[in-house]
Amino acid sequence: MAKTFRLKIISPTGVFYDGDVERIVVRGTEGEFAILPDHIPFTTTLALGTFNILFGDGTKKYGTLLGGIATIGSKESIILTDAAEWPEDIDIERAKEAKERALQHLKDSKYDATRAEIALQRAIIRIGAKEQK
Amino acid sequence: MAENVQDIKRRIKSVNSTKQITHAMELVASAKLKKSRGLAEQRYPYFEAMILSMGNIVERTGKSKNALMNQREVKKTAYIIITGDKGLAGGYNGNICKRVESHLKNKENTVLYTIGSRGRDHFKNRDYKIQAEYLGISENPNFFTAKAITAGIMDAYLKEEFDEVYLVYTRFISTLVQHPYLMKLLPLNTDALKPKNKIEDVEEKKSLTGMIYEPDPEALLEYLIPNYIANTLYGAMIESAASEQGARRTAMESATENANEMIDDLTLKLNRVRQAAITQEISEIVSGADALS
């Protein structure tokens, strides 16, 4: 068995992952970058997008990371993020959904902007993800 | 006596009528507490990871730009308030106006920002200035809703629109206990920051000191802060919440205690009033029989 290391990511609504993992790749604001055990100490921030991780039996699973933090500990790695999902959780037709109403609240100024466009960014991302596999 | 069988009769049945609906009103209650508390606990540990790396950072960078951070004269002052929705919960949307009242010094100098429509209700009626009402989110806290607010209100602070924000929510202490609770939002406190604990983990500690920061710690303090804002109005928000529905629910308890000590009572008057009119006959008949003989 490969070699691990402790994996956590985090979101305000709760712990989304806690487990061993050999390898996570995740888009970084400075480009996509992964992470295997006994990496030096790093914190950077992340950008909206895809995680992968490599479990130490080989299998791999990918879902998505709405930006946040990862921090790399000597003991172990945190990810705290706005929010994080796997892809069965992704119902792409309410993403649609949400992306059409999105980009009509953004054209009408009678509805809040940032609201709007977090939420557009959070719907792309869904269907990018959805649309991966 | 006064009353006839018919008449309290009539009121026990309105009476039970009442009681069934605040015994409903306080199983609903519970529920939603349940719901808010297992909420609350959800949220802790990103709360709590996200304190750690800003206090490491901030101990590493000392003093921040970050203008966030930064005390300045203070002018105009902003309020978040969080109440209900909706009434009937004892005290908790009056205490939460009183607390905002108290602190509040100068009614002109003064923006607010209200969550729920007790609070907005209660303060357009004294012509305060509301700046952004907020109405159908308190019950059910949602950490994007919390976000898209905070957002509008560090972009008015960072326009120097005001110079400090403060939040004011209800404390959930237990389920019988809440308190009303001010706290400065902004300019941020970075003492509160400041890791609690020494880290004794020789380890750890050299895994600290070699922590690269990228791009740098300005840039990483610059999400962690909205975030940490956001965090802390989202908590609120949840402890509000569970807050109203532990008022209403021990309101609605003892509003359910008073009915069926009010059904007792009555029960009472009635079976004597139905003994007095039992008594009076058949002292009437004895007498009438006595007449006769």
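We call the rigid core the largest set of C-alpha positions that still match within 1.5 Å between the two forms. Note that the structure is a prediction, hence the values are computed from the model and not measured. Numbering follows the first chain given and starts at 1. First, how it differs from the form predicted on its own.
Comparing the forms between these two forms on their rigid core, the Cα displacement of residue 38 stays under 2 Å. Taking 2 Å as the criterion, residue 15 does not count as shifted between these two forms: its C-alpha moves by less than this amount when the rigid core is aligned. The Cα shift for residue 120 between these two forms, taken after rigid core superposition, is 2 angstroms or larger.
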The other form holds:
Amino acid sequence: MAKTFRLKIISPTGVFYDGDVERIVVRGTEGEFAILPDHIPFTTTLALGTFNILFGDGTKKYGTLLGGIATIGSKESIILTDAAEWPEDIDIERAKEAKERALQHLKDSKYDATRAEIALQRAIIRIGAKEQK
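Swap state to the form predicted on its own from the form predicted in complex with its partner chain:
This part shows the chain on its own.
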């Protein structure tokens, strides 16, 4: 069995994931990076995007992280995120509606363009994760 480390993904609604993994690939604000066992400790910000987990038995799973902070250690890494989802938990119709709303808000100057752009990015990430499944 491969060497693993403890990974915790925590959102405002609670613990999303807590278990041992061989590797996780996440999107930081500077680009994608992998966290492995015995990784050099550091803290970084995360961008909206997907993550990919490789478990010690060779199985893989992916999901979405909607921004956050990662604290990486040699034996344990903790990700604090605004939201995390497995593809099977994503309501595709709701995500598509959110995308359409965000596109409309971007066209209408009475809405905050920054908030609309973030909502659009979130919807696109969620739709992409669901369709990848």
